[in-house]
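Okay, so here's just one chain, in C-alpha cells, the form predicted alone.
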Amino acid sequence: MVKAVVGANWGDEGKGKITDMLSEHADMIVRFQGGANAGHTIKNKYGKFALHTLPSGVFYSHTTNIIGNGVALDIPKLVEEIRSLTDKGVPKPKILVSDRAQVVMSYHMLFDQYEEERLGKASFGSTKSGIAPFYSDKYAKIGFQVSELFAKDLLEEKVQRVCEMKNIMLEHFYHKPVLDPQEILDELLRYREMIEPYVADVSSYLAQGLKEGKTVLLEGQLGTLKDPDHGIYPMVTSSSTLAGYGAVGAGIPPREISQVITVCKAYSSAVGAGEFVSEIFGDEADELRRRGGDGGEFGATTGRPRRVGWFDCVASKYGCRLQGTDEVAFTVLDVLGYLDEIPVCVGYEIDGEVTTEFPTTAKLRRAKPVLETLPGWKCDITGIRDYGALPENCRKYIEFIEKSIGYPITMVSNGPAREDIIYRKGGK
C-alpha cells in the first residue's frame, strides 16, 4: 500500500508531523521531490528537529528512509543532517538514495544567488539553495546523476563541457568569477565518497517491498500552490508538489498510490513572494505569527518570518482537488485559541464578481478576500484527544471548514508533539 502525504497550500502545513506520526505503521518513507530549500519540523522524545532532505520517518528503527530520484540531492547537507540526528541520540536510520537522483552542485547555489541579486525587487524570494538552477540543469540534460559519480571517465568529459557553458554565463551575463573544471571534478569525487554507502536501485527496492505487502509513505515538500504548473506561477518551486508526481519521483507505478492525505493548516502561512489573498498585516499578523506553530511562524530552513493570514477555503478546496485528496489532516488548530472571532476567507472578489474557484495568477493579483467571521473558543485545546471534548465553537470551526472545502477532515492536530492528534472517523 502506498499513501501520499502532501500539502494543500503554500507549504508549512505540518506535513512533517503527520508523516512522522503515520511512519509508526509504515515500512518505507520516500521523499520524492524538492530539495533542502524547505523543512519539516518535528517534535518527539529526542527533541525538536527541522528536517530538510531526510524523510520524516527517520525517528523509527523499523523504517527505511528513501531519497527518490525526483529529489534535488544536496549531498553535504544530507550527510550533515544524518550527523545532526545521531549527535542528539537518535539511532542512525536506514537510508537509501536513488542512483537516479541528481546532485545539487555548489555552482547551483551561486547561480541562484546571482539571479536573485540581478532581479532585485523583482526577485522570487528564493532560499538560495540552488533549487531552480538545479532543476533547470536537470531538464537541460547537463545535471549530474548519482550513478555518474561512479564513472570517472564520463565525469571528466562532462565537467569540461558543463563548465564551458556555465562560464559564458558567469563571465558575460553575471560578471562573476568563472568555474575551474578541476575544482568541480574534485567536488564530485568528494560527493561520491560521501554518498556511496547509501546508493541503491530505489525503484527496484520499492517494487520488491510492494510485492511483499509493505506500506510506503510518499512525503511531499511544499504544497499545491507552489506547483510549477498548477500553483501561483511564476512564484512557485521547480518540481511538482502534487501526489501524482510521487509515482514519478519515487519510481513506482501511479496505480500503486491508494490513499492521498492532504495537510491543511487551521490558518494560512507562506514563506517567500507570491499571491496570498487572505494575508493579514500589522499587529494582527505579528500576534498570529508569534503564537503560531511551535515557537512561532518562521521558516524551518531560512528562519525568515512567514507571511500569515486567515484560512483560505478557495485555495484549500483547489489544493485538495489537485492533490486527489481522500482525507484531510487539519493542523495547528490550538494556535487559534486566543481569538474572540476567527475570520475565514470563503470567496474572492475579482473585478466586482465573487468566485469560489481558484483562478490563474493574473486574476489572482486582483482578488480581494471575502471573509466570514466565526466565534472563537477562547481556551487552550492542547492535550484533548477526543473530538467530542473540544469546545463547541472549535468543532463548529472544523465542520465549517470541512463543508467549505468539500473533503473529510479525519485528523486534527492540536499541539506540536506526535501524540497531539485527534481522530475523526470519516471526518464526521
Contents of the next structure:
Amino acid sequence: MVKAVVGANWGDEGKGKITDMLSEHADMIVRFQGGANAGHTIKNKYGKFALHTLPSGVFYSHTTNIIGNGVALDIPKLVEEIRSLTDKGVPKPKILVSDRAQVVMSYHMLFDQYEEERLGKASFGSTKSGIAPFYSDKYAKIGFQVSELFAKDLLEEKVQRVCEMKNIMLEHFYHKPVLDPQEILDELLRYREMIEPYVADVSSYLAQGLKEGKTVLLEGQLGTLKDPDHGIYPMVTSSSTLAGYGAVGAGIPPREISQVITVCKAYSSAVGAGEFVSEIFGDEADELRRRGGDGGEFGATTGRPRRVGWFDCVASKYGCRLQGTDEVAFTVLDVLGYLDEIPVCVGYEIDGEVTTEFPTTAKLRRAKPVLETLPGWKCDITGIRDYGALPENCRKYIEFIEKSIGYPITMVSNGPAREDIIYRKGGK
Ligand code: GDP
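Since we've got the form predicted alone here, give me the form predicted in complex with guanosine-5'-diphosphate too.
Once more the chain from above appears, this time first in line as the rest of the complex follows.
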C-alpha cells in the first residue's frame, strides 16, 4: 500500500517527524518533489538532523529510501547529506535515485541568486538553491536527466546548446560572467561519478515492491499553500506539493495511494514572503517564535526566523481538501501550553464579507482574520501518551479545530521525538 505524508499549510508542519515515525512500519520512503531548498528536522536516538534531499526513512536499516523523478536533485548536497548521517553514527542507508530525476546545476543557483538580486525588495525570499531555474529548465526541456549523464556524446552537444542560451541571459540581462561549456561538461561528469552507485529504475522498483505487498511512504515537501497551482501564487514553490503529484513524482499509478496523512501544525508558521492572514507581530510573535518548534521557529535550511501566527482553519481546511486528506496529524501542540487564551482564525473578512473558503491570491491580499478565542490549558503536555489524559481545554482545542477543518485528527504530536505521539484512532 502507499501512504502519503504531506503538509496542509506553508510547510514546516512536522512532516519529517511523522515520516520518520511511520517509517518504522514502512519498506520504502520516497521523496517525489522539491529539492534541497527546504528541510525536515528530525530528532531521534542518533541526534538531531536537518534533511534536505534524503527521505526521512533513512534512520532505519530495513528501509529503502528513494529520490523520485519529480525531485530537483542536487548531487553534491545529497552526497554531503549522506556523509553527515554516517559521521553521526547512523548506519549507511539504502538509497536509490531515479534515473529520470533531473540535476540541479551550479548555474541554477547562480540564476536564482541573480534574479533575487535583480528583484530587490520584490524578491520571492528564495533560498537560492536553484529550484525555480531548475524547474523552468525542466519544463523548457533543457534540463539534464540523470540518465543523460551516462550518454557522453549527447551530453557534449546539449551542453553547447544550453550554454548558448544561458550566456545570452547572463551577458545581456544580468551582466554577469558567462558559462564555459567545458566547465559545465566537467561538472556533469563529476556528478555522474558521484551519483552512479545510487541510480535505478525507480518506478519499476516500486511497482515490484507494491506487487509484493510492500508499504511505501510518499514524503511531501512544503505544503498545499506553496503548491504552484493551488497555493498563494506567485509566492509558491516550483513543483507540486500535493499528494496527487506523488504518483507522478514517484512513478506509481494514482490509485495505489490509499491513505493521505496531512500534517497540520497547532499554530501557523511560514518562511519567505507571501500571504499569511493569521500572522502575528511584535512581542506576541517573538514569544511564539522563540518557544515554537523544537528550539524556536527558524528555517531548517537557512536559519531564517519563520513568520508565525495563529492556527488558520480556513487555510487548513482548504489545505486538507486539496491533499485528499484521510487523516490529520496535528503537531507541535505542546508549544501552546504557555498561553492563557489561544486565538484561532475561523474566517476571512474580505470586502466586508466573511468567508470560510480560501480565495485566490488577489482576494487573499485583502483578507482580515476573524478570530475566535479558546481558553488555554496552561501546562506542559509533553510525555502524555493517552488522549484522555490531556487537559480538558487542550482536548477542546483539538476538537474545535477538527470540527472547523472537517477532517479527523488521528495523531497528536506533543514533542519532537518519535515517541511523542498520541494516537486517537478514528478521530472525530
Ligand atoms: P517539516 O518540513 O514539515 O518536516 O517540518 P520542520 O522540520 O521544518 O519543522 C518542524 C519542527 O518542529 C522541527 O524542528 C521538529 O523537530 C519540530 N517538531 C515536530 N513535531 C513536534 C512536536 O510535536 N512538538 C515540538 N515541540 N516540536 C515538534
